[in-house]
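The chain that follows stands alone, in the form predicted on its own, written as structure tokens.
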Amino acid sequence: MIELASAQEKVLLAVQQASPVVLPIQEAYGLVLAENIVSREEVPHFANSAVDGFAVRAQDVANTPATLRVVDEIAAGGIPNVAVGPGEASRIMTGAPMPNGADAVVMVEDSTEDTTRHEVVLHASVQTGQAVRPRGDDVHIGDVVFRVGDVLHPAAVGVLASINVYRVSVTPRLRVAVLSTGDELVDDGTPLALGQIRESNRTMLMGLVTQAGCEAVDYGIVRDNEQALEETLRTAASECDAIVTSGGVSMGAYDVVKALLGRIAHMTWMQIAIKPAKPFAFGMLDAPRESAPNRQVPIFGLPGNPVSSLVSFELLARPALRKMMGKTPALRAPLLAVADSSLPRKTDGKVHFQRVVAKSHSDGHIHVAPVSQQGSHQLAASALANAVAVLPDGNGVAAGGEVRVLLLSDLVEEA
């Protein structure tokens, strides 16, 4: 057996970041920038009001109440018609351009307006610049607003639009082929015959691949037939950037996946010192020459037991896919949590990953409790787990003890 860290290192060293592509910003959500973004515009482009109110000269409201003559009304998107002079004010809406002569805004809540006399009584003094957003207050020309390696979250894409950047160079979203193998699998809704099981791994992995930020491509169930499997894998290699398979990577006599991949791909077969997810296969399959010269597609061979497949994806496939898309860190960072109940285990030379439910408590700590069943085939019992507890070889963790956890979700509910 090999240590998990060594297996992760082998996989991460073998995969490379994808070459950048130029995309419209609407297609770049969640992707990693491959270029620095330097603004050629200022935001805001003009000084504008931060509130609904009256644009004034601050010196005219130094003593309140102050009665001023209303000379104009400026809506957002409008243009000031007249300058504000001594003893004058312009009614102004949030986001509207500041008129010449005015240097502050009094909120409408601090005013009493007489529209028939075109006058307003202002009840609050303001300082010069109060409630005014200056030109370039957010972004100046020449500012580096984003750098290589930054992830384009929705707010970042909004900033790009605000500075007139509508196409960007990014590391592309991967297309990942997902398939399950085995004569025993059924997904057509028909009654089960003896020996058959409902397909679940592929369905789960499609979601995990999507959650990792990739485009999951469903290649269905492939029967235990080398010719059919080879055709499917070669098609997937021509159409996708990576392949995730489930089943057929252990030591069984009928593991067609292992036999075929050993013949057509450059594979490494691993027995990793972890529980669950001990068997794992990783390698490279040459893509057809017509798709791209010398292109190799990574294959992640996950075990067939559903929980093992989930854990194997999280620990080995997901980090590699993240690296290929330029996302750092590739590996999930462990967090410290409090075990609300004991997390026992037996000494066996492996690191155990127990599925737990993690919640944030009012004491400022994350607390975890194990799910009811920990068998590698018991996916239903693990379905609500949002983290795994990392238990080094030994006797486990007592209730109230500190334990390292890997969150499987970006969100942790409050208790």
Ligand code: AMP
The other form holds:
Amino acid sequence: MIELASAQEKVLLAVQQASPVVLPIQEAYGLVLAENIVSREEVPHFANSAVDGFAVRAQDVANTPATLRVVDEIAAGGIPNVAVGPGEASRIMTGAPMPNGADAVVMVEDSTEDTTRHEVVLHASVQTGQAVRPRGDDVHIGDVVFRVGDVLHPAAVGVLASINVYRVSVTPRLRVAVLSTGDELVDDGTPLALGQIRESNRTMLMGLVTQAGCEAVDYGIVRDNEQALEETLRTAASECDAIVTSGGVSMGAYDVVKALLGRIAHMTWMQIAIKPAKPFAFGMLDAPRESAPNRQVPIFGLPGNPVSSLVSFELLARPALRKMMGKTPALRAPLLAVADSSLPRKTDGKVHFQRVVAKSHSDGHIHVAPVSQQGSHQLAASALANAVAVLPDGNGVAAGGEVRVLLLSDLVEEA
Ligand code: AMP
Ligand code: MG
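What I would like now is the form predicted together with this ligand, since the data block earlier showed the form predicted on its own; can you produce it?
Shown next: the complete complex, the earlier chain at its head.
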């Protein structure tokens, strides 16, 4: 058996960050920037009002109530018609340009307007600059708003639009082929014959691939037949950037993924000192393209037991996909949590990854409790876990003890 860290290192060393592409920003959510973004525009582009109210000279409302003559009305998108002189005010809406002469805005809540007399009584004094958003308050020309390596979260994409940047150079979203192997698998809704099971890993893995920010591409069920598998893998390698398979990587007589990858894909077969997900096959399949004669596509051969598949994806495939998409760090950082009940285990030379439910707690710590069943075939029991507890070799953790966890999805809020 090899240590998990060396298995992860092997995989991470074998894969490389994909070459950048230029995409419309609407297709770039969650992707990693491959260029610095320097703004050529100011945001906001002009001084404007932060509230609905009256643009005034602050000195005119030093003593309140102050009665001013209303000389103009300025809507968002409109332009001021006249300057604001002494004793005057312009009615102004949020986002509308400040008129010349005015240096502050009194909000409408602090006013009583007499529209027939074109007058307003203001009940509050304001400092110079109050409720005015100066030009360039958010972004200046020349500002580096984002840098190579930054992830384009939705707000970042919004900023790009706000500075007139509609196409960006990014590390592309990977297309990841997902397939399952096994003569026993069915997914056509027919009654199960003895020995058959309903395929589930592929559906799960496509979701995990999507959650990792990639595009999942379905290559179906492949029977335990090397020729069929080779055909599917070669097609997938020519069409996709990575391949995730489930099943066929342990010690059985029909473990075709292992056998085939050993023959065609520079495979490293590993027995990793973890539970679940001990067997793992990793291969690089030659898939030359005219533009890239040395192109190779990584194949992650995950074990077939559903919970093993889940854990194996998390520990070995996801980090590599992240590296290929330029996301750092590739590996999740473990968090410290409090074990609400004991997390027992037996000494066996392996690190155990027990599925737990992790909750936020009013004491400010994360608290975890194990799911009811920890068998690697019991996906139903593990399905609502949002974290795995990392239990080094030994006897586990007692109730109330501290444990490291990998958070797989959002924390559950304490009820
Ligand atoms: P294998 O790794 O191919 O020996 O499979 C190990 C166990 O996982 C067997 O009980 C398989 O039937 C089961 N299994 C394999 N692939 C899948 C799948 N795609 N969906 C559900 N169970 C599977
Ligand atoms: Mg199998």
